[in-house]
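Only one chain is shown below, in structure tokens, and it's the form predicted alone.
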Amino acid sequence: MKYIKKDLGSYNLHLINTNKYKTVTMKIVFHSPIKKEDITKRNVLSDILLQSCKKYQSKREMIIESENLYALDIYNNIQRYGNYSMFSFTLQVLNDRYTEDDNLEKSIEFLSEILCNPDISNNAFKKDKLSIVKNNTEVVLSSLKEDPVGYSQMRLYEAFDKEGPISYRMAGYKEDLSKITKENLYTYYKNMIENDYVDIFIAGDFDNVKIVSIIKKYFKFRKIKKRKINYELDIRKCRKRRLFAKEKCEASQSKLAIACPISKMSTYEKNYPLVLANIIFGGSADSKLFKNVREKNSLCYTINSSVSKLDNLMTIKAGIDKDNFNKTVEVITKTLDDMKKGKFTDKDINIAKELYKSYIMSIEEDPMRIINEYLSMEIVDMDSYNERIEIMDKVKKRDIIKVFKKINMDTIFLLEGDIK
């Protein structure tokens, strides 16, 4: 595999070459310091955009030249990085050889007329499609509390942070559906068009010279850009006494989700001690949070966390019965307290670098999984996976403890289910 970055002016072009696949897939992100007023927005903007282009005016016309380009898969995101959000559409084909010679440039140039050639009139979006987006919003938003895991962690990073990136809500606010026209929507897709940072990321087997050549041609954003503010968070101070939040629930099992901000790291510590620590403590089907919480005391029925860099954060999350809260929190907090006081063996180190190897071996298996690697490299100050496995086999257990010490637990939200 080989990989090449291009400043094309406007956006970074990537590169990825393999022959692993029989796909090419392209993936194009726009990048734009967060603001909880646009989410809803962005969201129904990047709804809006797959029901019709100028070129194809119906969704029965989109499919049907999907399919004339051998049912390739155009698909939509929205993910918050740190202090950014993320727009990003995702183009898989298959590679030319299974098809014909220019399936993957026409390919290109659907996706070209879908995200540059919207379908507006008068300097706007068309009623009916706006009108069948935001219904399908509004369905999206009243439906949250239906993923209880989801919305347990969400409600936590309210209750964590009130006015932070970390505690808006990505899938978006009624309110703000309320206020969308098809007039400010097309002005905010100018907007995007016009300001936010991009990056296209391409992996497959292609040609190099014909791939820039093709991207040239279809996407010509104007406007040299730059990254305008950090992604990663500020660090939050944990608080003197920790914070209770709790909402009940028609369910009969309850949530329990816990944040525990991690103080100031080093580059090294947060791509290396902090993810095997993470590993050992509760994000493997081995850690000391299954052993303790769930084979030891059965106080859960699902346990695990996980560590977001660019959010300073650890979250904490489980199934249990309202009745073993106080109890699950209490194990939960001697688990911690045991980690920094390095009540955890080298057999135990050497299974979460283990893990974290198959973890890393594994990136080339999906080439949607290189691509973001690739992002998150231009996000996040990294090695490249290949350098990390050798790095990380040199992290010593004094490295680990010293990263949970930096970790306290800080706020505690239950979902509490109230059937029996």
The other form holds:
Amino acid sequence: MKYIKKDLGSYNLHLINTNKYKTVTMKIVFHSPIKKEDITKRNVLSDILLQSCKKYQSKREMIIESENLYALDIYNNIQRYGNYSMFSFTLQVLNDRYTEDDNLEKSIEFLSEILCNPDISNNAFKKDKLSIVKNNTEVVLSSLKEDPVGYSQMRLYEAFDKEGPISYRMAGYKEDLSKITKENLYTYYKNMIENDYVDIFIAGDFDNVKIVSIIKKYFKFRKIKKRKINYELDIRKCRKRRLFAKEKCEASQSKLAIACPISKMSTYEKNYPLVLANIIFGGSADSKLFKNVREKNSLCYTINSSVSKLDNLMTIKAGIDKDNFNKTVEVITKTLDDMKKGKFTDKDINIAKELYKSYIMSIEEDPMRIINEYLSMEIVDMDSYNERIEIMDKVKKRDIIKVFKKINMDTIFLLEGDIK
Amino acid sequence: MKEIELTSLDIKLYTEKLDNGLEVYMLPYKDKKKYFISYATRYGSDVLKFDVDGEEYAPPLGVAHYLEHKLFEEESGIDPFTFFSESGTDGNASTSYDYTQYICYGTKKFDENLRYLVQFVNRPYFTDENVLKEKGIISEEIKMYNDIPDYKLEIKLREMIYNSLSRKYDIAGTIDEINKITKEDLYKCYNSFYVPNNMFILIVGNFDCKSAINIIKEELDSKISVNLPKIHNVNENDKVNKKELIIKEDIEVPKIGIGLKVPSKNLKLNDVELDLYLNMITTILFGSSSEFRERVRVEELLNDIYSEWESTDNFKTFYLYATSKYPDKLVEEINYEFDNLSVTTTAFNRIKKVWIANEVKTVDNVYRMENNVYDDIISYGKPIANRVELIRNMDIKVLRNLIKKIKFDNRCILKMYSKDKKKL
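If the one shown is the form predicted alone, what is the structure of the form predicted together with the partner chain?
Okay, now the whole complex, with that chain kicking things off.
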């Protein structure tokens, strides 16, 4: 595999050459500092671009064209990376070897038609298309509780920090949805194309000279852009006393979610010992939480922890019976305290290191993951992934204890199911 | 070892059958780092009643899934997850209607992990105490699924389609039923169905076939094939159990479920081709590039849709689930499609092209490939090596003939509304 990054002025082009795949994968990412009031608009924009474009006036025409281009796939996605909203479109298509000459170029042109040549008249998107997307968005916003795990996490973050980006609902807000018009949506689109910082990644087996000229031909952004603010959220101090928040719902299982802010850590600590600490604590089927809460006490079926480096936060999630709430929190607290006291073995550390290695080694199996890895490296200070394995191997137990001491339980949320 | 070329996909499959009946399927990749091993038994929640020592035996519902959980119990106290994790390998298991599988996937220590996988599955250790311990865990698993509206929709729809078949029950059983399960139940089911002639191993990814076969033989050659018990099948009516039903749940936007039950005995196509043609019908009718989808999109009648086919011994069943603010209108549109069924050559050929492209794309992904081969083994008894050719050779005349033979009115319609009257 070979990686080259080219600065094309108005965007970075990342070329990842590998002959491991029968497909070529391309991802275009628009970075913008996140604004709460724009979240819904950005979601609607992402969806309306896939309803029609100048060249394909209906979604059906668009899909039929994608089928004719040997079933290419296009995925749209919006994700928060710390202080930023990342708006992306991903194209995956069979290599020309399996289709016909120029199928890849036609596919890239197709993506560019969708993104750069939207279905606009009189400086506005089409009314009927906007109505379809708004209706879909409204249904999504009405049905958030149908995913109780996601819902409880969202409510946890809202309790944890009322103001900050961590509390923003990435699905959007109904009150903002009603404010979107076909005109202001187009203004937002122009603003995004004009001002968002852009990365384009492409992974697969292709000729670099040819692919650069194709991408230059179909993706032209005029302005040179800079990233204005840090991706990483400010560190939040842990409350002196834990905050408990609760909401009732009609369910037989309750969802427990706990926010644990991480105090100041060095880049090394975040990229290495913290990763191991999380795997040991709740990041695998062999974790301490899994063993203590599920296997020893039969309190749950699912339990895990995850870490967001950009948010400086660890989140613990479990599905429990509401009668076991106190007991579960007690076991989790005890488990975290034990970690701070160093009650884990060298074997636990080695297992975590092996799981990490396996994770790193399997990145190359999937072009989407390779691309996301290079995207992360644009945002977070990280070593190349070959170097990471070596550095990780040298992490000592004392480093891991040190990071555990910087993780504290702050807000505990229970989505309480009241059906017996 | 037999070598089978998967046509048009540049990849070869190797198979071997041990004297005791255990089947081994291997799909090695040269350029991948990961491997994926599945050790499976053709036993799942479909078996409701069978003979043990000459007597009829009907274990509590959910026993196959319970058994899957408990096989991870080891007398040594070493957890299989821990063993696998030591080499950065993940382990897992799953139970379905017609199989239970134990899997591990990783990048290292292939030999050790393969050996361990087949060892621990062949080393049941059930005690009163460890069986009791699992009740809390599985109860939470059952509750977790039962809280999901889409899951309730599926279970209800299954009850409407089938009158007696096992497919009307939740694979995991119910909390009342699992509370009855004892270690004796687990041993009876284990000893009856976890036998080499009812099991297979599938390996995909980065590994060496010869050493895999050697390990499997070392570990399992000495196992003796055992006659499978007589399974008592239930009689299932050709017709759907209930045509229409409305239920109310804690949701905001209504959902619908539609089931089409097709008795497959007299359709005169082999199973693989029958599945392809049936899938073609519903893809043309309801797929993303169908006229139906464009119409309901423009009329804002559809927010979400998902559909699939299911196979049982005597039936092919189509499930369609959708979310809509206007469920009555949407159902009318779906009914219209079934009642005015027509297929065009253009759509037919386009879908064929899409399917062939998707077959090639799948090869890139070890997991998806594993999944496809696995499904083939479960559904057809063997991997289908020439699927691309079968798709290429599909004939619209055969499709039109098949359409004539199917009773498309053998359907049921389930509507799920909000409990709250103020909502939709």
